[in-house]
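Next up: just one chain, as structure tokens, the form predicted on its own.
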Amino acid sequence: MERLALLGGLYSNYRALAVALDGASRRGVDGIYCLGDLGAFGPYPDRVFPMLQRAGVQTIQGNYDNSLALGLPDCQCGYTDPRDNYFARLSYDYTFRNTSEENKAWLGTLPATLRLEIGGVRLLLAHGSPRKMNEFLWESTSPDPFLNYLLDEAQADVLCVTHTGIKWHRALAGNRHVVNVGVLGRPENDGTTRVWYTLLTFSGSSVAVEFMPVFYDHLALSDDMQAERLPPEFIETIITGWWTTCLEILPHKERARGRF
């Protein structure tokens, strides 16, 4: 049996990252992987880098990481709504100013995807999708034939992504799986302050998927955000668990679960 911990969307939430890394370590995982977007949304982006490196976390690039490494003018987040893009720009500009040149250079060394094979099961880690780093794979708009197509094209049995900020898992025929591992950076628009990471357990050819809640000092994080003068809309999400920004990209079913 082999067990992996998969972390998505850190968004500079070093407080949640510390709790998740401790939890994964106590569960005796065989490896920890981060699916990208180390910065964005939260305070003190440079704090997550040494934590990942000390824990030996293998990390791939998200769209944020790619933009920071290349010095691009925006986060390549994939939003289309002007209000969403306004807040994305505020977040990106803050993160760019507060990420060291050394850490930007390190982000540039990260791969866009990562392939593993465990017990004959082929696993692909990507940020948005195998096709595009900032593609949104939503549960409600990803029918089984489309997911099987992605797996066929990727030559994988298990596909793990993040980017949307909302976790989900689809088990498909033939022992195939598509998993959105969730994010550590902010709550998933469900009115709770917890965040999530994912455990994958491989036993022979079978794969078990478990979503792990992370309870951390969210009020201390909101204090950090206020000290850094981050937008009050971002802070409200951390305190209430409801998204106040990046809402227009949500499909109808996912948005209907939220407050706004």
Contents of the next structure:
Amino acid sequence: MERLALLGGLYSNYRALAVALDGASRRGVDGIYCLGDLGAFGPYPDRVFPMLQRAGVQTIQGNYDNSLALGLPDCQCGYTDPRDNYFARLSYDYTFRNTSEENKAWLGTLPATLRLEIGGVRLLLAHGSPRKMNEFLWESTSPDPFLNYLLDEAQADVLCVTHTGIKWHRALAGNRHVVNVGVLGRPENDGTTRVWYTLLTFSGSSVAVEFMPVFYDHLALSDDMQAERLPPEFIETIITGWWTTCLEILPHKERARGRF
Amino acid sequence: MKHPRIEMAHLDNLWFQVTGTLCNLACTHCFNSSGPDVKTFGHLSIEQVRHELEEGARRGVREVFFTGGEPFLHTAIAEMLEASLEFAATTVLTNGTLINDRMSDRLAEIEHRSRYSLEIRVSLDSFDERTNDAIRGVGVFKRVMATLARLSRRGLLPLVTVVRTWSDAEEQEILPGFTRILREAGYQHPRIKILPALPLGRELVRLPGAHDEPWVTEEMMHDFDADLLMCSNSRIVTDRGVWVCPLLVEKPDARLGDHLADAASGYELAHRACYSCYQYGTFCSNISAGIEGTGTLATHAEHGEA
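Following the display of the form predicted on its own, present the structure of the form predicted together with its partner chain.
What follows is the whole complex; the chain from before opens it.
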């Protein structure tokens, strides 16, 4: 049996990351992987880097990381709504200013995807999708035939992604799985303050997927964000668990579950 | 002039021009000149739709779109949406004038039962009744607002689509204006999507000479992600065959085959409307691909080994 912990977007939430790393290590996982987007949204972007490096977390690049490493003018988040883009810009500019050159260079060394083979099961880790770093794989717009196509193209049995901010798991015929591992950066628009990471357990050819809630000091994070003068809309999400920005990208089902 | 040729990468978006060019309205900017007597294209049958849905599923389709004309003129539209949602996330593009309480109940029931999203895209062109009705027809504004309230009461969140017919200077006031009137109508968290006016169909009559979009050239394709173009990720089924994308249904050279199965060939960007797609990405989808800043995005980059 082999067990992996998969961390989605961190969005600079170093407080939730600390709790998740501690939880994963207590569960005796065989490896910890981060699927990218270390920065965005949250405070003090440099803080998550040494934590990942100390814990030996293998990290792949998200669109935010790609933008920071290349010095691009925006986060390539894939938003199209003017209000969403306004907040994305605030967040990116803050993160860009507050990420050290050394850390930006490190982001540039990360691979875009990572392949593992565990007991004959082929696992592919990507940020958005295997074909595009900033593609959103939402549960309600990722039908089975499409997911099977992605797995065929990627020559994988299990695909794990993040990028959307909301976790889900689809078990497909032939012992195949697609998992959106969720994010540690902000709550998933369900009115609670917890965030999530994912455990994958491989035994023989079977794969078990378990979503792990992370309860952390979200009020301390909100104090950090206030001290850094981050937008009140971002802080509200941390405190209430409801998304207030970047909503227009949500498909109908995911949008209907939220408050805004 | 040699135009860039785009190969199909994957069928992400399968469109059905389900009522052809038949519509109960005749909007002044309609890109395929649909209207009450326009029979350039006709209705699709439920059998044709089912057949192509199955073909789409075999090819890993991601999202299905029903357009026209006006899709709710088709007596089997609800049945088609239900069939489509068995395969993929589904969107219907409507002018919103034909959705009564009974149809709203049916749509809500279909949406709640499905595990994939049903998007109802309702067109509206101004938050001012007179301006909207000058484009879309007398009385349309009130009927659409009633439909939006009806859908919203049933927990459906229609995506209000607006064709940009205003100047850049007016842009700042436009979105808040829409949000305000939609809230007043009882739609608390309105979803709004702005679409570009297209240099096609009746729009060219409305604003002759205003659309001097260039053609897409080979040079423009350098460092450009061709996957963002509809011809690389979409096809549209009509009663007269399968066309490369929803925009070009009136262009004979854009017809690629009789059926979806034989319409996967590449396509040359031979029309001015291709430039709109180049500018805005796959904007006919619900969520347009963002193009600015994506030119250097690392796709299919090196794979690290664990």
